[in-house]
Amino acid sequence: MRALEILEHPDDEARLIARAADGDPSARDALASRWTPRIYRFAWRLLGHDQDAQEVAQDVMVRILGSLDRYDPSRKFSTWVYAIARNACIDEQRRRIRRPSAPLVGERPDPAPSPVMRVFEARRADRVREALDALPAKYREVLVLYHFEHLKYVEIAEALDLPLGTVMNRIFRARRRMRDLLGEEDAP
């Protein structure tokens, strides 16, 4: 059922989650279709590597679908998903430390329409990626969740299990460091 992919109301998602938890294959497919790209983008932004992000997204989706019975519907589903994805990215970063790997290359999943714009956007993206990579993980993850995944401060605090003031402070400090690294024109 493709109609399940277009959720217009939060209750629609809650019903979809409940159906998926009950084992409805079309609801599980709809959740996977909706959330796998979001998880991939989040993982790619934290890890900076396409293949690792794909593996993390797939692993996280399997974890989510396998543990829907443990999801607390009184909390936002997105917060739960991003918390699982964050933990998976941390695990992947730990695995990288233990295994030798080729240098990471900043791949861009969404190319710009024209060659000139592609070059411009690639250079800008590389600068932003390098600046993000230069930030400590605690600053990088709050910026990614806020600016790229569009979570609210409260949702970030819940996903990272941090006080709201800490999240606000980290975003402020991370933006300031990004401005220092990039200059005003490219900073978030």
Given for the second form:
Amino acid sequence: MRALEILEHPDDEARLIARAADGDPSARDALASRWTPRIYRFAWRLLGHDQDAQEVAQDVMVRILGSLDRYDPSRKFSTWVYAIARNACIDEQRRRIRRPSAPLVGERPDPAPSPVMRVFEARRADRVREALDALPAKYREVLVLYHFEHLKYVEIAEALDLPLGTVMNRIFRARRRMRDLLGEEDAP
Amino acid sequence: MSRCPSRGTLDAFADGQLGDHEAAQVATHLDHCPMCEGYLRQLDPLDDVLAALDAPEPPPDLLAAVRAGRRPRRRLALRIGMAAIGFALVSAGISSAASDPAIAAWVRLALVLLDDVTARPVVLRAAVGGVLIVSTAALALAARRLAPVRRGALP
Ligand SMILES: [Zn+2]
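Take the protein just shown as the form predicted on its own and give its structure as the form predicted together with its partner chain.
Expanding to the full complex; the earlier chain stays at the top.
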């Protein structure tokens, strides 16, 4: 898993960032390869829209690679990147505020013909996606950061610039809502 | 909190049962203790549930574009277009809105429309932008012709 791979080698990443900031092209490429898919998935989970997620990821990554000299190494790189990405997602949401809220279901490209298990998995994924989409944005973003991006509570507080207590409350509430939403659907 | 909290405390934390102060202590501990962090994550049933939600793979040209340092085309076109339209609106507004409430209202409406079309496809945005520029310019021109006396009367 990419996220864990990075977290396991924080020193490697710090060196990589320093080299990239100095303009080393291979370091910049490596950073782009590591982070572009993550930011894309992060944006896809928050926005539920493939094209928007691609644009946000491209925009955010180009901006990040262009402003590495402004990165403060005393902060974690991941929280810096997610803070920028999250703000870009909020801007994107604002921009399309009048567009009917993008359906998360059905946005995945090519639901190819699949065996029974894959149909089952896809239906389960649709239900999870519907539940996630039904959450208020402030709950969705903390859940996405915690469960998908594997950020810790303290890191989420830093990325969102929120007090730790607020982050924990939101995560607990978000979890409870998810449980309720998914539990309801299980009921006959 | 430098020593690991008890399992009971971690379980209570996972259930949101701890008070604010103690919960913050645990969360701070989790920031640098992979063991407790890992314990809580494997305990969390939502982790398995959410694992079903796989995001699609990003298209390969996305990474190529990032490596080449290209900003998204739609965004760039949008920014240039919006700047042009904004400039047209502002200059129309300055030249005539002050003396003509109808044009002031039109400029406001146009700005709202502009905000709306930023989410639409490129062709539609270009079309609406073009219509807005032309109509604002025409209005401004008409206002200038119709109200020379009013404008002259202003200090
Ligand atoms: Zn511990």
